[in-house]
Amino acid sequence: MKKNIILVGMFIVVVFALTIFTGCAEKKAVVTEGTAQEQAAPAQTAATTQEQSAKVAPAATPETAETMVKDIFFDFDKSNIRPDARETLKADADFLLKNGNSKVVIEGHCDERGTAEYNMALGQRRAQETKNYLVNLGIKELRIKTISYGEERPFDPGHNEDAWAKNRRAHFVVTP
């Protein structure tokens, strides 16, 4: 009887250990056009983002990584990639594919609303979602790093909706 209890106990320990060590495989983000999250976004959002992109766009300069890779913007308290940002990311991916030796750091940024801790986590989710999208477009994952600055590095120091909309972004730092 004691021998059976020991065998059952060892079996349970082995099964438990296998469960812990095998775990789940890392989940890859799947990028599909027209997800439910996108469809819920108002049409006005895309128009205001295009206006923001025009305001943020640099002056005409020679084609460099800084001028060719554009930031993307996010809705308040969201980390999903908006439809207008998908087009920007496709152009960014084309540039990165043509410049295969370059590496990129994706910085996740937030507006000043919310706690510092919450905004750091939200900025990281934004950077990670952006990275996942680029990886699904063919950019090697090893070329991309992410970092969150939360609300610490605002693009616009203002305290209104226009400034906050510019600060909710994923910014790209490309190195050759």
Given for the second form:
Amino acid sequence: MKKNIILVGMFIVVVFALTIFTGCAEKKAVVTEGTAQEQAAPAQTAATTQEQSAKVAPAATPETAETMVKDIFFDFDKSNIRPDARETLKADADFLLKNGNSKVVIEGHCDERGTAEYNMALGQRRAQETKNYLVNLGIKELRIKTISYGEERPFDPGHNEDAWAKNRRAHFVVTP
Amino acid sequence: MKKIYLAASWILFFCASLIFSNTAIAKIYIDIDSPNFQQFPIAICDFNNLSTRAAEPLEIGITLADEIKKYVAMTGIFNILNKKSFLEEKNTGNPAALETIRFSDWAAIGADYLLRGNITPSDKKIIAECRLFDVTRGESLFNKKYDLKIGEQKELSKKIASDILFILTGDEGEFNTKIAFVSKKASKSDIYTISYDGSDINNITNHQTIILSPHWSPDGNFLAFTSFKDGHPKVYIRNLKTGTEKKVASFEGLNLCGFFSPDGKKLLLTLSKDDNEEIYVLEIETAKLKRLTHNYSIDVSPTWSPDGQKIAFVSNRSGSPQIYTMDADGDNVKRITYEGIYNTSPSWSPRGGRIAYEGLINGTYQIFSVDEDGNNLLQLTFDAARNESPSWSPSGRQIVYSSKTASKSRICIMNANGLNIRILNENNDALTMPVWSPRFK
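Target state, the form predicted in complex with its partner chain; input state, the form predicted alone:
Full complex below, order starting with the chain above.
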């Protein structure tokens, strides 16, 4: 009985987390692809190109790399994997294990504060730490590449903690 | 036996100190590096036009003086006295008048130095004769004749300003230098150069992508930098004369460009190819690579000491980014910054001794400098802007840096003590990572 309650609890947390993150991803989808909504219907072909997979699929459509492999976030000037990110990475690893032929590029990003050059190194460190974590979860190292964009490609152009928190991230680009 | 050695070394030491003290006295007239340095008041008179032809415009002597004032002011060590305060009568036409200066009139208005001159324009040439005086001692410091083509007044005024600086400080100044910087519009960056006087902005690269960390070769003929031109951060060296670019570091992961060695043969790099951001030194011609740091943390932003014996860099091995020094072979690592939780972008003074960097203080970034052993920390900027990326002038007497507020992005130059800030360029785009060139001949 107790176990069931815990399970249900975890399920709720995961669903909640998913809605938050898809909420973020939605913004990007609108920016990158104006006609995303119309093309969403033929779900079978949706996963064929990377560009199309960038859009947020409605709950009913099958899992795509972009919705399933979620960004993780970091504290200011830190590259260690946060406890909340461990959960995300576990789910990310599950998806990658299930889709064993896909390759993934991990992009390390920073917020705008601090030194551009140092942030380039910090972004690389974030990508690398994320890669190490996935490798420990059983993903083959050869499938993973890393790149740092430092503070040069913010997800949210804002200048406040809200935006910065979203920008300190490791983002995954998965190719089938 | 020992005694003889001792005696010999004493004699050597004595001779050496004699030589050094002599050259010091001979060369450096004023010590602008003393802690209680104040700007030197100088009076620069309009040049007398000695042309006998009535049609010659008088303005030429005035504009020449104004140009000289402009350049002399850029050095940050002179206070240019307003000519309206001059007491002495305007001498007209007679070169001999240079000899008959009433120094008391100049001392009375507070001038320590006085520059006067004559020009004789002809059809194609201008002869300029000018003299610099020490007002307090009542003596002439130099008497020079310049010969130039019409239209070269700007070069002449630079030359005269440089000669004034040289006789007084033993240093020719930065008049023939440029500053390279990165200009970022939206998410696209490229490298530009600008002259020391703020003129001649030139676009150098056309990559339209992320570009970082430009660095000059010691001869000023090359710029090394990091570019995402082919999608990944790689290091390129650009020949500024031919415009050709050579990829010199394209390892897996991060390739970040550091400084050229003082002999121009080596380039410092930050690479992540060994799973960790480490500092390497690359022999440019042979492509021989040597790893210098071995630490499971970020090591980045390496810069040479002027003698090439040491390297300063940033590491977060203590938990936050701080400045460290090490020997050129990677040994003897020492932390030199302890104030604050974020100290980055070290730049070693060409005269040795001091390292400038940026540090986080009260929520913003400011420029600091510190002795290479970590002593005598000085904060140099204090305004509300985000002040970053210090780079020393070739003389080590000025520092260029980027300064960003919510609405404006600037490249600024200040004296090494933080005074006399001059805006070199200002823009709505992001202007970052200024680096000072060597002197061009």
